[in-house]
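Only one chain comes next, encoded as structure tokens, the form predicted on its own.
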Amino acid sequence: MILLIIFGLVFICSIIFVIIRLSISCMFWISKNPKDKQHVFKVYFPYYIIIFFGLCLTAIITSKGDSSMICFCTVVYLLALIIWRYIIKQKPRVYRTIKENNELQNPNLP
């Protein structure tokens, strides 16, 4: 029984993580400059977090202040903030061509 509860919690947490991650990724997909993370953060983050806060607050009010709903909404809200921070702080990948890689490995070869 305990294993089933743990499996259910892990499944629910992973679904929530994927949904939040997709909602944040949509902000980058609809942006005109999806590569410029700072621009996307400055333009879309305030609206995203205000709407998200409103949804969490509505859920808490409709549940009449149930402590489990308060904990759930708090965790989801903090998870959204952590995901935003991770995306913004993530360093961009540098793609090099095969020729550039060969030159970096053997700089003295003609």
Second form
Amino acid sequence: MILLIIFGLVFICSIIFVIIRLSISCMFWISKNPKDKQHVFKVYFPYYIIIFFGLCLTAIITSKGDSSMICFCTVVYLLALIIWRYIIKQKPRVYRTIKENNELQNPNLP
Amino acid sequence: MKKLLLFIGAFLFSTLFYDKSIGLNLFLFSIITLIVLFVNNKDDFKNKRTLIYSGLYLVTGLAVFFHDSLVAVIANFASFFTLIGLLSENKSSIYVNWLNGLYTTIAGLFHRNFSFNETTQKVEQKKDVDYIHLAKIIIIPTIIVIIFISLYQNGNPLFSGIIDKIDLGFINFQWLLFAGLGYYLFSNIHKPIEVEPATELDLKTGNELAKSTTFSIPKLKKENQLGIILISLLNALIVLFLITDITFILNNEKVRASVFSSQVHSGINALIGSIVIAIVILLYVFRGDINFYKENKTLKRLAFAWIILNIILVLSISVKNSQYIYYFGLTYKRIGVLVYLTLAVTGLVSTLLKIDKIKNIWYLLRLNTKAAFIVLILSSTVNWDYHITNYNFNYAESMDIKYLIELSNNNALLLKEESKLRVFDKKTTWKINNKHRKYVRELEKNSWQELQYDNLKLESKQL
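Follow the form predicted on its own with the form predicted together with the partner chain, if you could.
Below: every chain and molecule of the assembly, starting with the one above.
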């Protein structure tokens, strides 16, 4: 039974994580300049977080201030902020060609 | 010092709001917020606008204390967001202030962590906080002070008595979480931030209308002709309507209730729609280059005449509404009509100014949102439930007592007073007494955070 509950919780958490991650990715996809993280952050983050906060607040009000709903919404809200933080702080991936890799491994020594 | 202020703010936030309903606490919170904002943005408080908005914020806080109405609470929130937004950028429009205020309140701290320095093109990293040192300076002195308090307690019975009286029983895990929320809120708002794209766009957009590059006189001549014909016809129609309407107002002497009610309801709804359409038509006609066309004087005069006639129409509606209020009493819906008419007059006057001074649509939007904000603040200062009850008892020709009983508790004391002076049937008297009893019990239960003006009234009566 406990295993089932843990499995259920993990499943729900994963789904929530995926939904939030996808919603943030959408902000990058719709941007004209998706590689410029600062631009995406400046232009899309304010509206994203205001709408996200509005949804959380609506859920809390609809549940008539139920404490479990408040906890859930707080966790989800913080999770969204953490994911944004992770994405913005993440260093851009550097793609190298095979030639460049070979050069790095076998530099032309004098 | 500033961090300490945030901690104190968080402690007070939790003390004021944890497990409490709204009352004096919202006014005290307004004062704390102003202190936090002043300490962190001293230069901004030299600005007159900031001082005015701070004053309005305090007024709405006081309004909540005097009459705990929903309008007052909404006005307090609106003025809070406006003030925060104003501190983030004091030249932006009021609706951008709301956006900035909301954004700062929700995610100010997070945004500041990723503030982007345009000159260095790098994300400004915050200095690392020495958490171990911070923990040391909090925990070590606390432990030592506690040890010394327990030592002194044994040495002096008077000191021991004072310490025993300090009750920290209200602090629990949820209280601490609430304090955390307070800390997050104050950390967000202490240095207001802005939604850059929206604020930049707003600052760039002026109020003046510009001549387009495709300025064509033959095209404008046709537009001018169309506008003259359309607005002339509308002027003639409104004059005819006003004559019949004024005749109706002057000749009707206490018409039958049902007839009057249906006339006023359907009439007012239609007229409200017609004023909105009037403004839209004028905005369409004067949307572009016609404003710069030399031969547009007739069209402008006709437009001004139409606006003035529409203002007369608003006056006639307000006369009808006042008559209705006089015969059947004051209600929220009827007050709502008056508020709408006030806003409609503002809309019409601002449209007149827009046409006269050749302004763009943003000018209208800026002026009217400001007007709506002022109306909200003004209406929050009035205890509507009390005044509705007072008017209906003392001035209206007839009234619905059920409606008055169903209003909020703000009229409970007045209803009780009136029930002593008038004769009602048993059921109504029981309902009034029940409402009064429940309200008094509620007031007596109020803690100091939840105090209301009625608490003071009740105490002065009991003395």
